[in-house]
Amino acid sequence: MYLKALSLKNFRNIPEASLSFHEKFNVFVGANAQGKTNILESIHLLSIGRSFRLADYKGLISWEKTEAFVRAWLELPIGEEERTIQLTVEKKKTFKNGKGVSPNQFQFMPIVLFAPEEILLLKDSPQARRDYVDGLLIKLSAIYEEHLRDYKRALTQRNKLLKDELIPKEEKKKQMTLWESPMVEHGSVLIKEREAWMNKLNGILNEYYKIIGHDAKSAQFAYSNNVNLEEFSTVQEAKREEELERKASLVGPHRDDFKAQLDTHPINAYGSQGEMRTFTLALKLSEIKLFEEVLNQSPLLLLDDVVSELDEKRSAYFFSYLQSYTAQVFATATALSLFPKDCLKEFRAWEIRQGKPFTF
Amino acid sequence: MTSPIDKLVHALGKLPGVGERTATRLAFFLLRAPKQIAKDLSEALKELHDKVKLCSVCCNIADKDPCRFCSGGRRDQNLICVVEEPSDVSAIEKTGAFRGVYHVLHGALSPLDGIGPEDLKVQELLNRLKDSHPKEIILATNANVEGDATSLYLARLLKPLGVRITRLASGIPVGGELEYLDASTLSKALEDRREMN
């Protein structure tokens, strides 16, 4: 599978641009703030149905227009696609070869994103590690996204409860039991399939950290779930009075964390700066080789500025993997000489200027 | 004085999904129609509230109380089905295959909407039961994450009563092929798999 054309109209800074691509490596150069990454952004918009950078599309419109346009031609096993979304005000709206459908009938286009922000993944708040891992098993797990969906509308609804002030607390006691039974029979499967995947990605992970690291430290993104899978209903039980007291709910998977260790040692309090950019590059090639072991097929990749974040050491092995890497490849950089001359001998290259993009 | 165009204009912006635009083009075509559209449809609309009552039995909209299922004896009154909305009835009775009796809830439990228990119909359920002995009460409520809450609760509170309940099947539709099926459904269906005769 691999993406031949992209056409844009009024998305972004970009007024209009029809590209062409390379089966496997596209690079967009240029200075800041010319709109190298809004291309990446539609591509990303194609595969996943929305973008990478915002919540509400209606941002990706241009400033004073009222429609935008993104639509592809991709080259699948069974032939040619073509994809269209189209931005209004009002709604998106999804077409595959000229015909309007929901975005879940465009076969499923794998895409793994690397953005120079996922360093501080590491750092962030325990909630931006779970939105990464969701993010990630939503395009794994066939079953994830649906259970992930009810577990947090039964969570906002019993949260929503506990804070309402106008309900007794003997009525509010009765009432927050009902959302408890959803609550465990979904977020069991969160925590199953965390666990599961989790699993996974870490054997893969610690390979990856050492070949990359030249280190013999274990490296693990530990699964650390908030409450057992055969003990959720009791816990849940006995919390409820402190539940009640603090206005929240207290036991479940939407209180997990990912921690990221070297040794079983948090990386955030122990390692270095290299070691973090190290674990955070193992971490995204575990992704890929997740998406070849499951899908059997390697994702598409888009590198937004990726090499500019890359000391010598990590970017000659990088480099090299991108060199054998078999997918599509679009990245992002401020000047083409960054890239290593073996990493140029299939390409096309483009130069964006001012929302323009412009052949080499 | 406001002109009549303007007035119908602005009461019709209010319907939900009529914007401006919209709402001045119903009414331009009202003007320019036969008469008689316009008649009808105001006619229609000023018999709505007067006419249209709630059952005094299972809060259905009807035209008479109690409404043509709680009446008339031609209904398995030891039967009750409880759905959320009254278009839920008029999808059950389109099946032909329930001859029971209906009860409205007028919505389901939701905390994020300021929905609990004393907004629904629940305790017009309650007083019915006093009165009847149903065999067995079916909760119809959706099949969402608020639906199943709702009957969770219908359930522990009708449970004391020694009243069979039961809850409706979900799973495969008919004429579904397998394979359009998304997941949830699906592990749905095979979870309440049943035995084959």
Second form
Amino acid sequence: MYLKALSLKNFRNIPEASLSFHEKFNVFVGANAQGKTNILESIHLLSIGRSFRLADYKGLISWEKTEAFVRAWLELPIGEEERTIQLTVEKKKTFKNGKGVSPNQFQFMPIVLFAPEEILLLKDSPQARRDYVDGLLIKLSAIYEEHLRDYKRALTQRNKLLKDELIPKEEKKKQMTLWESPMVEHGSVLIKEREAWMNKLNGILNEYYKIIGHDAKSAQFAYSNNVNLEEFSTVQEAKREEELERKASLVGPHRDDFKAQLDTHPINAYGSQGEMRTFTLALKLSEIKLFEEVLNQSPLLLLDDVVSELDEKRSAYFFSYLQSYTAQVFATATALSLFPKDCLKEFRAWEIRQGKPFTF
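Next, report the structure of the form predicted on its own; the form predicted in complex with the partner chain has already been given.
Excluded here are partners and other molecules; the one chain stands alone.
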């Protein structure tokens, strides 16, 4: 897969831009707050259907504008595809070769994002880690997204019921059980998938961590499930009174966590800053390896200010890795000189100034 070109209009601080990309390395440089990351964000939107910085897509539309466009031309094994996303304050529309389609009719475009925010996965809330894992498994598993959607639908309805002050307690109890069956059905699939894929990920992660960090410690992104499969329904029933009191569903994979650990110790409590950076880099390289093994293709890499996040030793390893990488790379930095010359043998670069790209 090859992203040939990108056209943006009223996207973030970019009034209008057209970019033709190199098959290997593409770099966007400039001072902070000029719009470099916005370009990566638009590519992420085209692949995943959402921003990696905003929950609500409406924030992607330029200030005081009513609509934005992101259009791309991709070279695929089956031929060229023109992909367009139109954003308005009312809705998000997707087009394939000029015809309106649902997002799932887009040819899958695998990407891996490495951004400063990623290190917060090790320190942030369990929700951020669940979102990260969900996003990864949606790309890797054919069944995950459907079950996640149906589980969240049942969870939302059950929580809405628990918060409704007008419904008597006994009636709530009766209605609560109606949503428990779909939660168990779809939640059980999520638990199985999370267990299976985290086992695969951790095997790769541990190897990369030892190589990058020259460290004998055992690294894992441990899956900490809220409830065991065989006890799901039983625990749900036992927690009903507490849930009525707290007005929230307390049992299920929506309360799972994924804990970064070194030798079974939580890295956010006992790990150094260097160990956290090594762990994060190893985690992202493990994502790439999973894509290559499962999907038989290398993902596009989106690297947002990676140079500033890695020290000399980790930068040396990562850039050595990039030199032999076969898929496209899209990177941002404050200066082109921050990249080793060996990485820039085949590349195209732009300076971004106030949302406008200027070629070098």
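Computed from a predicted structure; not experimentally measured. Rigid core: the largest C-alpha set superposing within 1.5 Å between the two forms. Numbering follows the first chain given and starts at 1.
* Asked: After superposition on the rigid core, does the Cα atom of residue 159 shift by at least 2 Å between the two forms?
  -> Indeed, residue 159 is displaced by 2 Å or more.
* Asked: Do you see a C-alpha shift of 2 Å or more at residue 175 between the two forms, with the core held fixed?
  -> Yes, because once the rigid core is superposed, the C-alpha of residue 175 moves 2 Å or more between the two forms.
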